[in-house]
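Taking the form predicted alone, here's one chain by itself in structure tokens.
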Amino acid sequence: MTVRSNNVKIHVSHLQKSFGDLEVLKDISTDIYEGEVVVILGPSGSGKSTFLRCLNRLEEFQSGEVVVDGYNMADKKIDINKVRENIGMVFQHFNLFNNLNVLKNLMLAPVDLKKADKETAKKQALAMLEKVGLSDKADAYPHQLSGGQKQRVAIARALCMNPDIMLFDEPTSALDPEMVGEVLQVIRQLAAEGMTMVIVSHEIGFAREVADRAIFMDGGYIVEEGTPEEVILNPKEPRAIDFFNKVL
């Protein structure tokens, strides 16, 4: 893993959320760097997910700034589809089409969007099912597959678009115990390549062994970043070290 930290991917200055008057995002200041692996750890309700939505403007945001490949997520003018061509997202829950199989959810996306031919996008499919270790599973429809591999699934989903950053939201979370290994090992894999990536996790262990920097949330602020041993093993502030206690 190679960090470029002197390329800023993703830029936030006092970025804050609200939905009605309920403050989620107080004041998020951080930059992500090209190559780098952020984990984003914290308490439920500490804005984790929320703060990840902003970056790709999946939730418009109040005030502050988030420039992400330089471009302002703010400014209305921009084509958002556009930017988010280059920000693969994977959700929670998969968000999978049911009535197509796996190719063709995966061949959706570079056919409509960035308008591919089928054979192209058909070959780039195949080759993200191989990398995810899926291949057998071209034609199966998404009610086929175990958690793990419908996550699997939308990971090669995002990666069809040729994405320079990837975005995670507590993509093992739905999953049961046994299945959340297959799914950590193809973002360790992806790390490994250099992909960019922000990860809203709960996975501790993970977040140790694949982060360079981890940052941990509570009440709609960044309390605590650093180097996952940093953060994790050696907290200075109280709630930070208040949480780990409890969850290591």
Second form
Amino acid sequence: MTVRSNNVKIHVSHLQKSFGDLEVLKDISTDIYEGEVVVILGPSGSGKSTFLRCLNRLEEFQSGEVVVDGYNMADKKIDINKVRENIGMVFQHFNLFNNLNVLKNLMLAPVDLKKADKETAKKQALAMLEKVGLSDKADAYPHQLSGGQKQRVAIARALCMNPDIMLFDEPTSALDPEMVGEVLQVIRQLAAEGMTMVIVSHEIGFAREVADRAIFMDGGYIVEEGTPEEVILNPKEPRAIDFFNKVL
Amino acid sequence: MINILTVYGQLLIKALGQTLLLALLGLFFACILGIIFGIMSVLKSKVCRVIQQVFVDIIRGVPMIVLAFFIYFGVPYAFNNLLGVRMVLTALQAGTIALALNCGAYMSEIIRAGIQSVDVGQMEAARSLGLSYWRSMYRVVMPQAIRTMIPTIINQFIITLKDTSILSVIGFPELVNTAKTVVANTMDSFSVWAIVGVMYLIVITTLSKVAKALERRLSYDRKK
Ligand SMILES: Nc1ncnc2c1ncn2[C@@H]1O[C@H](COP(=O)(O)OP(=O)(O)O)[C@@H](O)[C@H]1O
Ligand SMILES: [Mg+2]
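Switch from the form predicted alone, shown above, to the form predicted together with its partner chain and output its structure.
Next comes the full complex, and the chain you just saw is listed first.
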């Protein structure tokens, strides 16, 4: 577990978000520090994905404040693409680019955004593939990979932009059980390297192991927040007690 | 029949050339219209989407023969008599416009469906890496959309090629129009129409074969 620095990486206050009439996030406030690993838990439909997607503005929100790396995400004048370069995101369903092979999936953004020339980007991509244990898959297309391999490629792809922050939305939920471990291992390694991460997950054991902090969401609110031990083993709110009784 | 081929063969080949010219011109502008309106139909802007929808509804609701008459006779009439501006359209110009509008509307629908068939996660992943909407469209979404669109687009090309025959009504010397003259001269409608039918058949079958080959070459999840 890494030492928490005092730098606030992500500041969220009174975040409110609706889809039409449906108010999904009602009043969310929290600060996430540099190097911190935060796991978000909660029942399906509680707004976890929506919260995560507000952090890189894949979803626009109605009111409240989200400040990432000093950028006010509600401000229409910021260059959102520049801000996103620094925030990697990993999706439940991988979302690898189906038209590109693994190497090109990794090289697309760095080359297209002129973060690196082709040679450098390729070297870095190969290094990232090595890191996630998939050096032999550089030429494979997404449809030729298993779920666990796809997700490791997706993580490597995000890392190729050298982000400061990584967001994970249920990275192992779409995987067969035997492939969960290989993906968690990569995330564990990132935690050890001090990456700031926000992870939506149902892997309770993993949450207890890597997270500095756990957040339990329900009905558009943060219901419990604290160390994983506190939140998972000794929840105080009835909704949280009920949830952890069911999943533990 | 041999007789007709020797005497009128060259004329018919030339007419086929005119048919192909008209089809190519029409398709070229149809592609441009199709891409513009197709992209408009997937934008966030409601105005853009409504404009595309109205365009498609109009083209769907009006037979092409009416559209052709309207463009060839109606539009110049309006310019000359109502606006007082001299304007003439050649049959080729009017035919190209009619084909382009007609095929363009259907192409825009094909392109819309193709783009929408690509999982939104592809766009989101590209955006999350910092690519702009248009770069994501260009590098990730369109390449995948085009692959699914190709069979339908080729099919639309074939329909458009056949639709050129409708433009015989505005006097453009394409295959059907020319064939009519040949029939009038020879009185052998059986042979003439048989020959013309075979000519269309050869061109269109070749096009279909090329399409199949192209489709196979472009697919990335079937081979390898
Ligand atoms: N794009 C959307 N449009 C409308 N409703 C949505 C959209 N995305 C999510 N929702 C709704 O918002 C609520 C929270 O969804 P989500 O954030 O995905 O929850 P979780 O990730 O915790 O399961 C759900 O009721 C869901 O149906
Ligand atoms: Mg979710």
